[in-house]
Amino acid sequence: MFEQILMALINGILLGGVLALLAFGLNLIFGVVKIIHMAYGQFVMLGFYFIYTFHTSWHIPLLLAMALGIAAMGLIGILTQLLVINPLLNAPRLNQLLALASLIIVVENLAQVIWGADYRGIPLSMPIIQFGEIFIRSSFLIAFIGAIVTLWFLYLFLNRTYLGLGIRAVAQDLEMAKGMGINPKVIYYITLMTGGALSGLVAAFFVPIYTVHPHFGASFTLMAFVIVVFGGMGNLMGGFISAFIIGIVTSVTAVLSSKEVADIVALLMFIGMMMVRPEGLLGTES
């Protein structure tokens, strides 16, 4: 049992890294544009389908197909800002939520029309890493390392570049950013492009782990939303920490009981946090 719990703990940490990257895009969009991207998990699903199509139908090498999938999702992010979010920027929050929730149905049904309802995946043979009685899937380890490296580069981008500082300025004080000559509309497009590209990158990390279907993104949308709110809406460090908390708790609980119970425990933690500290782990009262 000790080995099982230790292996679950390790897998929870590996899962937490990928969940942190998943939540980062959603958190960044909310922090800058102040809108909740309800269809973010569906964008991950769409990125997965793009990679699958580029590789299996167009016979593009897998790594290049992943790069094209990331670029395609960056473009989808720009189109989302142009066609969906721009008209909603001054709308009531409920209208924004309903419109972006409707986008979930649009993307899922579009995926079913184009790719069908069957499960689709790219067969990859990845070795299992063994340390005594501990077994780790190399696909999980690669995804974890890739996610952590990506998060580090995003941290440097946001804190060490003029464009990143512009994004942070808009997120912290829109009127002050305008006074400094920053065009928030340009920042919004860059933010949605970055968020879209990150959804494509998460999809690339998921390729060796999962198969995709039209409703693949639903659970990841919920998970990302729980992580973001648990950590504090718009607080990137809070989202990073909460991703590891949720990943470890769900992984260990699944070993001790079942996946269904693990999901229940994670959501009860979320409800408890909202009752005790509604602004989230590291959030601030608005």
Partner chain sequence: MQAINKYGFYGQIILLVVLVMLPFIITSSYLNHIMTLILLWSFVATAWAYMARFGMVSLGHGIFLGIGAYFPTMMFNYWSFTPWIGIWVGVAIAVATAAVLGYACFRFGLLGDYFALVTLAVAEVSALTIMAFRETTGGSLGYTLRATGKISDMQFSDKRVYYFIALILLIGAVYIWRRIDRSPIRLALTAIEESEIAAASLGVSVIRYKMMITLLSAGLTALGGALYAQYVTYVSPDTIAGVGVSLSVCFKAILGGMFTVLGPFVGSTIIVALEEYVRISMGASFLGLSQIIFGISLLIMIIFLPKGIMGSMSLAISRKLNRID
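Take the protein just shown as the form predicted alone and give its structure as the form predicted in complex with its partner chain.
All you get below is the one chain by itself.
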């Protein structure tokens, strides 16, 4: 039993890395554009398909295919801003949310039209890392390292560039940011592009873990939300920490009971946090 829990603990930390990656893009979009991007999981699915197509059909080396996939998702992010979010910038929040929810229907079925209903995967044999009886999943370990590196790059981007500064300013006070000469539309495009590219990055890390199909994304969005809001909307560090909390809690609970109960526990933690501290773990009251 002890060994099981220990393994679950390690697993949870690694899972936290994957979840943290998932949450970054969402967090950015949430914090800056103030839009709940319901179709984020579907974007990850699209990114996965892009990488699959570049690698399998066009025979581009995998790492290059991943880079291209990330770029393509950045483009999709820009298109989303142009076609869906721009016309809704001044609409009620609920309408924005539902518009992105209807985007789910469009994207999932578009994927089916383009790639068909089949499951697609890139067979990758990841090395097995073993310490005695403890196995560490290399696919998750890579994602874990990826999450930390991505966080570092995002931190640099947001804190060392004018564009990053603009993003943070718009996130805090849209009107004042405009008054400072920041064009919010440009910031929104950049944010959606970055968010899209991050979804492509998640897809790249998912390649050794999953197979993709048109309904692949649905199961990821809600957990990503829970992490973002739990950690404090728009607070990247908060999201990062909460990803690990949620990862460990779900992983250990799943071993003790079942996956569903683990998810329920995570959601109840989230609900509890909202009641007691709606601004989230590291969020600041506005």
